[in-house]
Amino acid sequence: MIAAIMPSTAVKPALETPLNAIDCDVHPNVPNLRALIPYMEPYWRDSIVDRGIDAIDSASYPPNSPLTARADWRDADKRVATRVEDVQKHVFDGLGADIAILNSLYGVQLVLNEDMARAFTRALNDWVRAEWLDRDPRLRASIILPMHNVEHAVDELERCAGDHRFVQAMMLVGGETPLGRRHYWPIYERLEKLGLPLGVHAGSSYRNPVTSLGWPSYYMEDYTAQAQGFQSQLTSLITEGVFAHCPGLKVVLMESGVTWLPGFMWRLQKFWRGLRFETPWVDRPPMDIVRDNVRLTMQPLDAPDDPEIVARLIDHFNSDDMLLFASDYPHWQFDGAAAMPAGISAALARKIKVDNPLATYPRLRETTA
């Protein structure tokens, strides 16, 4: 039997005043594997200690890389985003967000043992619930899925879904196989039924190279090449028929960059017109599908610091509904407190910061005044 995660108290509306911003991508940092041990079953607690792996640090970003965190967001010990107080200070007070969605990037996907990956993922979700969600009513979170085993992923989704502070499920863009493949469809069917979006975040389980040419040598190559993974996964989801099978599913691309999408979709749509007999279930232009079913977080906005260019790039989307406000805290994607780039009108900024997140995440509407 699957044990469901339930909130320790009934979820009450977080605010009684109009929302200023909903931050859709905030990263709590797990200090090390020891922090998760209290949330594991006895077998795994003993196993980790006996194997001497309890001090493993599988953070997804190099801890001392400048991109990993801004210097002014690190504490005296050079740590960042390890406590609820950090998010309260820098995201709620510093950036003016009212609600923040936590997306943990702790590397439970790196575990190759399916049973261990399931145990680590379960502990991670319970850690986020107990150490973060229970400590501030403004916090929401993603359910991290153990993607090495589809049945385990569905079980974890079912286990956590009873707590409506979990507002989406999340996986990494770099996995074992393209996300459109039909063995993943039970996950998408359950997400659609629950009304939960699927978040696809930059990162990798390192089963395949991040580039299409092989393994890179430098972190700069890896980070830059993440956009290739998003392009490939989006193409897979469309052409394999995921959105035809689950038309109500929303997919949120997180930390993918933004400017690549219009040009890439023009290319995909061009070839779809000539090869559509191959995929008859793609019965409308791919960009129309993307506008209905796909959303992108705004950080990092890979555009020049020119308001006119930013405005022109946004126009290329031909939609006001696709972009979601995100700080990507604590990663260093911008300086100061201006997470929203210049060149976006006040009306569009309101949609990106509040209306689009509320439309994308139904559970935010349920739990927010």
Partner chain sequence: MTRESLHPDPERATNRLCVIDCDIHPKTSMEDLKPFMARHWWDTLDTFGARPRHGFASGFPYPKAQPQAARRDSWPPSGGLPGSDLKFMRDQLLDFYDLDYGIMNFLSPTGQGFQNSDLSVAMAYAANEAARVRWTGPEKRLKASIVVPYEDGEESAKEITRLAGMPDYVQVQMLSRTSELAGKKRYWPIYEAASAHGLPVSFHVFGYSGWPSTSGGWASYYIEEMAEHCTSCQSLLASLVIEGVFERFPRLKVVLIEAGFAWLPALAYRLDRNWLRLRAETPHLKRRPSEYIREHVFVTTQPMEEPEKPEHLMDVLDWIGFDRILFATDYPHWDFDDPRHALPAALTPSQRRMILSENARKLYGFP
Second form
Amino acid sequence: MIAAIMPSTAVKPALETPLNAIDCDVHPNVPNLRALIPYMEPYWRDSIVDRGIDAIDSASYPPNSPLTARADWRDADKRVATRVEDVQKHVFDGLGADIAILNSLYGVQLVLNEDMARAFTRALNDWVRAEWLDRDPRLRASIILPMHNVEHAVDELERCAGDHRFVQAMMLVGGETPLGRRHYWPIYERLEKLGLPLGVHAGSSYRNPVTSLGWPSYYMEDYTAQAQGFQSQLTSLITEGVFAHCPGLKVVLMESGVTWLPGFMWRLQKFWRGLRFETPWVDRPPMDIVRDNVRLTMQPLDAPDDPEIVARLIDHFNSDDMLLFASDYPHWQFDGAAAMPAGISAALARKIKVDNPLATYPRLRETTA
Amino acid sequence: MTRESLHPDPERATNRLCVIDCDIHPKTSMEDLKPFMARHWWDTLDTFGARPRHGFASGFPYPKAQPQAARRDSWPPSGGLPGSDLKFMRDQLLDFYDLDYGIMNFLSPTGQGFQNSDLSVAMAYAANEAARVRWTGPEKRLKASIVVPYEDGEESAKEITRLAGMPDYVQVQMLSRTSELAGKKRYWPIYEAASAHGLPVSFHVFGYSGWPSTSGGWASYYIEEMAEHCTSCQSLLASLVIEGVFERFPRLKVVLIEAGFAWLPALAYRLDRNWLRLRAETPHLKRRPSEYIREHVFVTTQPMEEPEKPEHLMDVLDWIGFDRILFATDYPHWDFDDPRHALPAALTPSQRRMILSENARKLYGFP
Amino acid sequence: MARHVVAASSEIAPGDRKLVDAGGRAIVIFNLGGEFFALANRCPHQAGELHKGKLCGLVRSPEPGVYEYTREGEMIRCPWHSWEFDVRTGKSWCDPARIRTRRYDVKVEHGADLVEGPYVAETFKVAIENDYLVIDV
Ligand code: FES
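Can I get the form predicted together with its partner chain as well, since the one above is the form predicted on its own?
To see the whole picture, the full complex is given below, headed by that same chain.
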């Protein structure tokens, strides 16, 4: 019997000073599967040992790849972001964030046996709660959803949602079927009721090749292709009518650039004008839907260093509300402490760092008002 | 019919503005191909069907929004399918807009991407022969793309070499949805032959890769398929760059047709960033990805992206480079762009001229 | 403003449309079950000719998966990019406030009344026993 996660007593942290920055995308690393054993039921605990299951790391982030961890954030033994102290040192102290949202990318969503996937995902969420959230009041987290069984996903959501340090639920951009499909809607209905955004993060469960033209040769293609995955999934969420059905649902697109969005929407919106009869529930311009319902974390930005071009790229959004500050720690997206790219005005930077995250995540407001 | 001024501001339109249309779809019929195919192959088609990489014996996985995906005014009065009647094409396109040249891309029947690669080889040959008989012979303004059975790289190279000397053919035509990413070695003989003969390689959107239409599985709607063309073209282009195709074939020019272009700067920035971090994996790349793209890649305009603020499109054109952009109508398809109305009003006369004709004139070597 | 006699009303059957010329303007007249409506023939997008478009119903949806199909034959889809225009108002479906094609008043008048009045009927003879369509431009 898996216990529901009860509201934590640590839910009222001392954050009385004005906030400096809310880091919306930080990745705690599970050092190895054994770390989750204390959080598993006996059958799965023994299965891991008896079957010699020792690694479920995702190929989306090869552990030694330079992008997976910035060199100066790794320890001498190459370990990175496996303990609360790492985030304290590099995100809170190093980058000046005062709240961080933890999004675990451990490979639980790749597991093909749906019962095993559920067991591992539960253990992961409990591990994040016990080993991270309980250890620093500035930490928040996403509930990782076991996505290839919708009932399991809803159950996990219900089980964890009582703890308000979980501020959103998260799935990967590369799944088995497009995220707008109606069989997923029980998850979205529940999220909307709970006021929890849906986080969609780079990464794949590898049920499909990472491109619509098959498997690439290089990891660089895999990582690059995540942005195309987001374009497809955003199209699916819009055209299938998720936002018509759940108008209050916020979706946060995480870690695949932001500059693709305006140009992609121009194309989709143009087609919508002539093809809207095919999906008549999309009854307003897709870009309006996106501005109301979709947010993006801002690392990586996918822009050149030229601040003027950055400013123009941001101007293409016709909105100051859509970007959320994120370091993507420990992934290597920038050097030094320059998480906020040059070319973004001070006023907009303030919105991105604090106001937009607070507006996106209602549960952050509970503890920071 | 009267010709209106091609310039939106007649005051400034002192001279005739030349247009080269880089994407016309003439409809060649199966009957046109038959004289050039062995009996076995049309019997095969007749008995077992075409068998592209999808499940429909006829029709498409994503039904179009209008019959033949055609402009509703493009059905020839003589009967037949849109694009099948040269006289009507002259009335509606070639003479109406007074085109200097029109580049033809053949979509079907061509056999491209069929599961049976030998059938593709036979049909590509026939489609290329029929192109001369039906189109480039009778109409000198029309130029053909060489249809290649691209899943068989060696046979494609042979077909390129067979036709490359003839003035009727000005480029090599692939579809965007190849069964593997376009940078893979199996397609290199195509790039080798094309660049040896100085022919650009075009990727026209569509085709069926056999893989789900998105990396997250099969999409449901035609509008998704249409939107998806630009995502698959991003993966296609990333593959060409990262596999080192431009390093290997330094004279190769690539034309991306009907995928739009507003996505290109963001992709180039993304590739550059990723390359800086991940370059240890691809030592064969000597330059930034964006440099290969700037040097080797052209895009056609149609379907023109239409931003909320038109000036935003000017940013994008500027970032891509005004010399890399080729005008296309996509006649007779429904998402046709009219050369009088599609381009942003803010273009200078010289930018407009580059996009409407001069870039294509240079690329294809037209007088 | 001039009034133009552009067609005999019997020329356009219910469900049909006809392109007419009114003082040099290309105008398309629709007959919706006996009511006549006139729109500028030029699509405000890229100038597709609306009289060559497809008349369809209006599909709306109160909820994904539910298709409410009403007003059959009252929306004209541009022959090019398929933007929908309401035949009764000229307004586009996708952006009714900003994208619309000009709508003209069209009246049915008796030939007997027309032979007297200050009307322009450039292209054909008016017979007193017939009804005619008259457009103000
Ligand atoms: S010209 Fe009418 S919809 Fe484009």
